[in-house]
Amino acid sequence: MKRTYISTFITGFQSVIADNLPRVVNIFSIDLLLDGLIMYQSNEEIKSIKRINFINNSFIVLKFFKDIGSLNTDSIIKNIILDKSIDYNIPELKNNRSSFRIIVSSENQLISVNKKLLNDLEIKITKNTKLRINKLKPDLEFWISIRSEGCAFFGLRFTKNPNQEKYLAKGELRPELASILCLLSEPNSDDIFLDPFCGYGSIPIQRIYISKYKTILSYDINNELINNLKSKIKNIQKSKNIKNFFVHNTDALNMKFLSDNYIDKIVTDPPWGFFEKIDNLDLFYSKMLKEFHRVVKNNGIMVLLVANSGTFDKVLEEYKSLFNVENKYTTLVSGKKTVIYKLKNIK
């Protein structure tokens, strides 16, 4: 059946989604791309677009507002309610028992509404659907956005991303950064894949849903990290084949056992320099980069995420010989603006 999607992802990276999303769902055609959105047509199953691992969350989209111009939120809420070509007849995400409840936001906020029109549209919702409401855990919520851009959209949303603080570590990558980040290093079934600065391992363990690959290598130097990281792959392995995934104990920096041009992809996250002691990040820029160089392929791509843009600028301009800058990605990272860097190694 052919619907209306919107899919959330994180802000910056609106090529790499556009460019991406149609290889993993059969897509009509791309109808809007905003800064962290975008609204496509597609017959996928809901089941396969949840499975998609570089979004946050999917909405199927039951009205769209292309120019609210001097539209309040109470007035979007009332053309919600009185228009009666929404089609809320959704048999795969309902049943007997399902409850739901109606978010509403404005430019990513939530925010609070008139009682009375949020009432009128839940019994409304009800009518049509036979769902009951349930305004604490609600199998189901019902979305209404208001946008920035001077758009909004009444969907249903049919993913849920648990709250990430939760279970993440600290300074752990978000599965959807990790794994666009794998996206930039353009997989393919061939690849030699390394993260040298591997951590809790999102990076490594993303590229293996992204693609198939020939080998995917995972480094630290933190033993605690790397053991963590085996228990990990341990557990994945019960679901899921794994072959040739190697996880060591190794200095990133003197990748010794590691012959020239052996590697053909970087995607990393390198110490940031603002939480764990390095006496002189210059230096261990510099040292990184001659190494990534050393053992990657010629034209071998590196993704690197990096947060002290300025000295790494500054370094990478002395190392510019050896290195393309093929693009740069601007980003928020807990909170802190980042910048993902997309090179090239020339030999």
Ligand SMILES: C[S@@+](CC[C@H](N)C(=O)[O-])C[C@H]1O[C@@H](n2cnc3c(N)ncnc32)[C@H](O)[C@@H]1O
Given for the second form:
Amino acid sequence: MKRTYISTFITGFQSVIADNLPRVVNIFSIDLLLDGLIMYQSNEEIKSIKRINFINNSFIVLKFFKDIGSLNTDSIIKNIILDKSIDYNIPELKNNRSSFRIIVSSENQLISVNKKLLNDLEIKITKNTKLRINKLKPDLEFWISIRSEGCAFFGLRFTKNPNQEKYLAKGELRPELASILCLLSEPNSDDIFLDPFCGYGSIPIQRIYISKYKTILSYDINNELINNLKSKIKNIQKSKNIKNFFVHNTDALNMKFLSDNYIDKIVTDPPWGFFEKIDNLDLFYSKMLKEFHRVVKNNGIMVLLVANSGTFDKVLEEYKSLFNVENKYTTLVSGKKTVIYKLKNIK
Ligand SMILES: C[S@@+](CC[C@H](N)C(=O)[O-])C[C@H]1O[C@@H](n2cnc3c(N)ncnc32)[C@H](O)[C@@H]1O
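Now show me the form predicted in complex with this ligand; what you just gave was the form predicted on its own.
Time for the whole complex; same chain goes first.
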């Protein structure tokens, strides 16, 4: 069934999402692309969209306001209540889903709204769907989302964004971001892929899910993290056959056992230099870039997430004959500005 969907994603990656979403779901048209939001027509089933790791949340769009003009939140809600053309007949609602609540957000912040209007909309949804209201632990959420760009939508969210902080270890990258970083490396079934600062393994784990590869190498200097990743992989092995995935305790600045030109892609999140003590970050980046240049093939791709881009830019400038800067993306990680560099190796 062809429907309008909206998916949200991490700020800064419009082009990556617009290029890659049509590769994993059947899309008839992309109707809107904003920073952090894509609206598209697709006949894909909800369950296929739910499986995409590089987007945050997805919604079935029930009504879209292209330009809210002078409409305030109350008028938008009234408009939704009065609109007889909204189709609440969503087959998936019948799959044991019985309760809902309404969430209203403006510019990505949840807001409280006129109780009477909210109640009228709840009654309308109940009449049309036979769902019950449950404000604390609902099965479903209807969202009214008002954007800073002057548009708004009313939709049914069908992904639950778990409270990531609860599940992620300190310093572990969100799977959506790790997945986007892997996409930037132009994944290929012949890839010999390396994350030399793998930490909890979010990047190499996402690489497994993106597409076929030849080999994935995950290194870290911290043995505890290496053992942790080995047991995570064992767990994933129970439901997914993982081949050629190697985890080693190694110093990324000196990967002696890797021969020159062995690696096709490096995707990594090097130490930030804020939380762990690095005496000389310039020297660290300098050794890192030299070692990456040695082990990566000519034209091989490196995607590096860098929190201290001032220092990194300075060091990269010294090695400008060794790397082509293909692209730079700016985003926020844990509220901190970070830059993602896509480099190509020149030999
Ligand atoms: C920013 S964290 C990576 C976090 C990882 N992306 C994740 O999602 O868990 C940087 C990692 O680099 C590791 N590290 C620091 N110096 C290293 C070195 N010389 N060689 C290899 N790993 C190193 C740290 O132990 C840490 O796990």
